[in-house]
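Next up is one chain by itself, shown in structure tokens, the form predicted on its own.
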Amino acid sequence: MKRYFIGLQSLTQSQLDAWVIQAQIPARSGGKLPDYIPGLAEAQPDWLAVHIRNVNGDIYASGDMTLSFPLMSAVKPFVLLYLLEQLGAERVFDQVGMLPSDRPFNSLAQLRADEGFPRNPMLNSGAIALMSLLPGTDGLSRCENLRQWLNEKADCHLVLDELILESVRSLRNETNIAIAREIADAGYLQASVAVTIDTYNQLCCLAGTVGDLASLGMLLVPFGDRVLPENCRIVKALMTTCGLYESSGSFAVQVGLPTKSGVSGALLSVVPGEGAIACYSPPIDAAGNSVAGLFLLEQLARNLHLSVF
């Protein structure tokens, strides 16, 4: 039987507005602000914005489009994409694996079980290993190189959020430092622990609006010569299997879209061949994923038949 397919092009503004209102309910009851990062805990729990862009140039938006937020781990797919473009897949996957994990995003136990080889690029360990490959002499220059590349390629306007960076730097950050040392001891870190951690902190504090995040997502819907389609395929595959950490498997069944989250409440999904969906809502679940964002993605995927499976 042929599957009935609707797609992003059939979305209406009234549908999106209704789902955004409904998404506030689970966010209030099932989410909490990430208070372990003081700057993120200052967000308002009722903030919500969504921006959807398709390959025809259509844009659907709902909520406050002016809200700016740090990408946090939502930047990880684009660190991977940049390095695939610059160094190639063989070099990148000498540093990091492709396997999903059922452990939290910052699990030191997972890394030790894997003898210091980061399991995938979406975990903290994998992103830390990859950030040691970025060009630049220090964290600032490495962050700036990637920021400029992303803004040029995606036509977006990412900036470094200095206040959030100051908040992140105020933490002892013991887990990520221990992760970096474990990777270094195993021979998979290509810069000093100090420079790598500073790079990681700065890149996670790149900030923009949901419009900027959707523009980044469109890099993974290749057209023209902006990025190589094969590299887009690799990134989307790893977003599907690893992008929501231990929730990735159940999300693939329920929604079926390549997706990456950040503990700020950022959430990005790619609809292959069609477009990108960017959400921002600060209350997150136990795995670090935006509660309202997950609700919205499930409504979009089910009603518009967006699943890639």
Ligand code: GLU
The other form holds:
Amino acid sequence: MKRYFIGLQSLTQSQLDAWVIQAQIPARSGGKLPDYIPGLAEAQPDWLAVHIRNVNGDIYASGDMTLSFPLMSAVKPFVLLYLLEQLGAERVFDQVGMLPSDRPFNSLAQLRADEGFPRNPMLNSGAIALMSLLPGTDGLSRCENLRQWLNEKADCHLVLDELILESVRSLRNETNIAIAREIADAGYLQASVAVTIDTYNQLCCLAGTVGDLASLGMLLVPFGDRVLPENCRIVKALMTTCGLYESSGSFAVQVGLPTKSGVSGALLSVVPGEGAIACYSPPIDAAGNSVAGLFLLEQLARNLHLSVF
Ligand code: GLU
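Show the same protein again, this time as the form predicted together with the ligand rather than the form predicted on its own.
All chains and molecules follow, beginning with the one already shown.
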């Protein structure tokens, strides 16, 4: 009789270890390090770590658990969650839309086509618009407020990676600045362009290990009174439709889990009701998603039947 393995709890450590070894192959052949943030280009292409946690508290980990990396865009779902908790959905969606996009993560053309109203919170434009709503007087205090909230709620240890922040600031990101100006001109920015961009840069440089990223992911698998289940539902829906930028649609078919990537090679998936999968491997594909991370998620989803669809 054929035996079916269903759900995260059916994962075995040896299975995970084997997939982590296999994941090195596509990472080496199909991925590149981003060059527009010099500090990210200094990462080693063979760095790889995965940390999986389920609601029973079981942990499966493979690779180098000590690697610390900046979250980059993997922080975006948590900026959204924080603002939903603080301000409510009505206020948040006055500021940003819910539509997917088939353009790249930093597309100014998409924003212009939408007359300065950011399409969704997973794109740079949407995240930048949301940064302007965060409480605090400057980039540092806004980032610190959110960092403390996340560490407390998710029981993790995010820190601001000062070296990467210096590196981000060393090459002025004209596209992100143009995005912020476009949003401001359309009347959707609630703080100055300078403070908003500084907040965005600092939040992208919040760093931790895959263990920390998995803890953040567990915030979206609600239990107790940490965050409102309704807000988790909104965040997971937008991760599913928009989290991997222009690859979101094909990823929904191939894997089918709410997921968010960062250009550092961070990749976080939530398995609703079950747990969280956090991966880190720096080589990314053309859309900005970790190649080894995508490979691992595909193996996990296919073999353990994790798709939500
Ligand atoms: N800081 C990066 C940028 O704005 C984040 C992008 C990403 O991680 O996808 O370009």
